[in-house]
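Only one chain is given next, in structure tokens, and it is the form predicted alone.
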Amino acid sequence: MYTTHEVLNQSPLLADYNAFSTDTALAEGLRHYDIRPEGIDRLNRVGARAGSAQVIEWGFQANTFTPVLKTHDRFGYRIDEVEYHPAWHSLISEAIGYGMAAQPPVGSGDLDSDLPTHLERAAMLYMWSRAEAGVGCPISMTYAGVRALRLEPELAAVWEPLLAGKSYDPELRYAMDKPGILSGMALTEKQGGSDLRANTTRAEPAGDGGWLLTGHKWFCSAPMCDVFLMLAYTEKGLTCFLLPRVLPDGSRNAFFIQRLKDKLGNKSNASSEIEVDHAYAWMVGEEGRGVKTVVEMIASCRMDALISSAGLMREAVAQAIWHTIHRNAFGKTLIDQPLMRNVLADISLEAEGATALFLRLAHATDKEGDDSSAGQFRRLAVAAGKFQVTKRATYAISEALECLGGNGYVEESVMPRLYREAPVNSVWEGSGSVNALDILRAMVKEPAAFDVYFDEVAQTTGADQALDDAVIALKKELVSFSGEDDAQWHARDLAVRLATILEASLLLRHAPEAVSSAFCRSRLGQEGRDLLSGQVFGTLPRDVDAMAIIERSAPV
């Protein structure tokens, strides 16, 4: 074979790691919590596969071979399938195994040691993202969705057992056959995208005591689900159903793909528009209350974003100091230069602060059966935490693929596909404006909210001066609002600053003095906020004059 070099100075494959062990801001993170021994044996065992060469190539076969939608079988019949390579399914089948699509039960109860407590799953769900995002998606919908089940005893009985199943089996039947199922999630409509009250799809009693829905959905993930929460209106307004995607005597629900969304990202998971012709579903929650009634399944979806966020950040910053170790350059290791190591150590403070936000948010699941202040705590920051993780990922991808030189922008290294997953997050369950604005609405409906956010932050007053500085003018910038439209102004900043003290009060409670320093240093104080504040779109002075500015750029 002809040669004209020996190739050298070329990082080796990272692969076949324990993505748990070697993981030191996730497995120190978890010691302050009530995490279980066989949690941490789970959390092991998932750590392995996640980090293995095997799993890793998964994650690249199924975003290669990407799925098809198949409307019509040879011989005319619809049938709408969607067609996914091996890969997929390995990925979906192992996770499900492990209880990633599993919703624990409410409260202090005995809990099966096969199923995950709230932390445990995060903590494993984080880990697979980092091997493949794109399958979160289903497992996340079906583990929110039993959230919204649950208000419908009877139905919950039914159908939570197998949704908690751990066993996948990707053929289209009925799902009472099936060892365990997925659900979906088809919510948004054209018209109206998060603006769920502008939806038409239609919903007439079916005579039996089910529901007949007729109308279309705009985006419906994962379309290959056993059954869809769905929202329909009824005479009494708004209201959430279950739909199966096929009827107890085998046939197929009038469920039909119209087809699947070409998108930036998500690649290896398949999102559709879809339509429903008087297909049968069954009401969930009080009727004329959807909105009420998803409200707790879209909470736990967002939670989900900023947990594979995080995990994406954290896989950027394995990869680019995995890189810098092994690459010499100038006389020197890439990661022993003074430049190198300032990027590196600013990426990996982004994902430790990630890892110890989505840790606490996941132990407040866990607590709010018995405790109503950890129910407030989560809503208010998960809204907060998932438009700071989800955003700030894409930069610190963006910069640990830059680590990686010209070999980073290339589709054999695993950065551009991280980079490109990282914005859906943001877009998923609310974008980064409505999730602002859900900041805005707790303030007046639920302000005893942000009391317990403060109780949480209190618990490191005094060490250390600039996060105590930004705790007062937070408290300050709160009551200072001069209306609706001010506040709605502000909404974007006031989310970054509640995120961020958060997670400088949990790494000064749960890191080395090293990480937490550095963190509040760079992050609080007027130096670190105008450093941040320009990093984040939307958090312009007051009084500019935007309109002004806006005309300047506009195509018209």
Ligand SMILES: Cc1cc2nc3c(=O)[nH]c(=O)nc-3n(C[C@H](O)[C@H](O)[C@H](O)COP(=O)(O)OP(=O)(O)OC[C@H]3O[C@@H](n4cnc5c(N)ncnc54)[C@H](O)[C@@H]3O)c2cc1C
Given for the second form:
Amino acid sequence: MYTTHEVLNQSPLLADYNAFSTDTALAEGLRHYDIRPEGIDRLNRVGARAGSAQVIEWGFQANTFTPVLKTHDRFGYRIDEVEYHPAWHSLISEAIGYGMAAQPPVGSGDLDSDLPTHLERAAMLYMWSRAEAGVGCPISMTYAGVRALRLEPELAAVWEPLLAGKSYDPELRYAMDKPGILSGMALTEKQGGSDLRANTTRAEPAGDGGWLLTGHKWFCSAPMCDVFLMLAYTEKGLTCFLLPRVLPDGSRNAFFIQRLKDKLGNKSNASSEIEVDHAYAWMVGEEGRGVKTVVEMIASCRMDALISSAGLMREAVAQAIWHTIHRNAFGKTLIDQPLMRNVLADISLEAEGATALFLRLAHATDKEGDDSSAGQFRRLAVAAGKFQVTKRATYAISEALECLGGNGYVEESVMPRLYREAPVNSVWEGSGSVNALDILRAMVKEPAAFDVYFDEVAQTTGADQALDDAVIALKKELVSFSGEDDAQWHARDLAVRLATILEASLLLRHAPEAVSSAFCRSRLGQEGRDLLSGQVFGTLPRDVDAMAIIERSAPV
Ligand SMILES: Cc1cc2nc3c(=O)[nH]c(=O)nc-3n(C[C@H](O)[C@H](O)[C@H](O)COP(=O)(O)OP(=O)(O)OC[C@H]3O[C@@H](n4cnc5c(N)ncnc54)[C@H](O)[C@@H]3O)c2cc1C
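Okay, that was the form predicted alone. Show me the form predicted together with this ligand next.
Everything in the complex follows now, all chains and molecules, and the chain you saw is the first one.
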């Protein structure tokens, strides 16, 4: 077709595959938990869609034609609306239709089969994040916001059915008149995000039981949401409120979008700066206990950040394997080159560990209503896991990107989008160090969580010497801190150890020996001593079964 040359040695497009059935770690991992047949059916459907050429194309469109802020209409009236490409609406609408934004009740024993369990939902979000991660933000906030809302049963009775609704209606109108709605959260202010007590937004009684909020929020993602969980100070202290964008009479609440952030990644999702000026809201939870009210909401969002990073990593690994199967260099396909195999196997191990971890944590979320130890386990393991998976994803994706050579550095390959998206999961919902410090908080406030954790990893005692040694070393470390400063200094190290040990233990129970032994040898003990501190990928011991590991991550 060209007069100058023939196009050779390029890999074909990876599209129209099933992101569920081809993901061996996911499909096999789920078998270790009680997953319902209707859940598997739904995952198959979502997997087929997430891998479809259409949804992949929507992902590109939503990130190319990014959201535009419309502050005013043509007559000069403020409208404070964000215009999105139709692809964004299609992505979010379909995700909501599968129940990805719906929060199941605590204790999912008698769950309506129409609603996914936390585990099923986690697997769906993971697959959807592979196709397009930006829509995960409002989906996650809607799912998580219900956790805070349930502390105010009267409000929850009214709003929860709408938040769990399977219909998406992008029009900005009074939320109660819509079949399904989205919820955002506006906590972070200019002067502080990790330290929410630095908030300056004030709330005063409206005189009818409601409140009027005045102040600003420095980060407010998905500002087109119908309602927002927002923190503001009353006389009794920092308090959580539910603020609707549109009031019952159809008029707009005093919620003003100042501008949209120009971000590194997460391009399809609008993140804004907002101001509220006597905006009407309802109190949620106890007055003056706002941080306590939003704790569970933030924990849910942290879990979703972990899931999203696992999905980004899985997509990057699949793209890398796909490319190297089809590309030749120096007379052999890339995948047949020993050093390339080393890299592919190593990043596949990272994705396997993350997948096993998020499945276990989502299962714990399903169980926490019936079993208090599941909640304790989740609290500790999500903090460590969020730290580990969101950090390791950025490194793993950069290596996967390099497996495609120059093609991986070009937007059309999707790899730059995955690479730019990855760090946000570490920044938001409690940045890396804040999560690591949360582990120390659990040591003081919920020491039983460590007992539950050690009971969990004790299931594999004797299965791997490096893991046994790592558990002993971790126990010693936990009692070795000379004081608060010393503990804080080591908090990241603690997070990595807790997460890596848990991943290793899960893989020993749930993955083939080729995977678990390579993971333990490369990430624990003598051979893995450097990797624990974040060394490069592609440094596995010589005798691991690389192809057995890689084949599980191949998208075919
Ligand atoms: C794309 C994007 C979208 C966002 N959307 C929203 C949203 O919708 N709603 C919302 O409320 N927020 C949102 N955020 C804000 C996000 O949650 C905050 O940026 C995050 O919590 C960190 O707060 P900060 O930016 O104020 O940083 P800071 O709190 O100033 O922290 C800066 C750094 O210091 C570290 N640090 C803090 N305390 C300690 C300590 N004691 N010891 C050691 N290190 C410490 C942190 O880990 C971080 O690395 C968004 C952020 C981004 C990037």
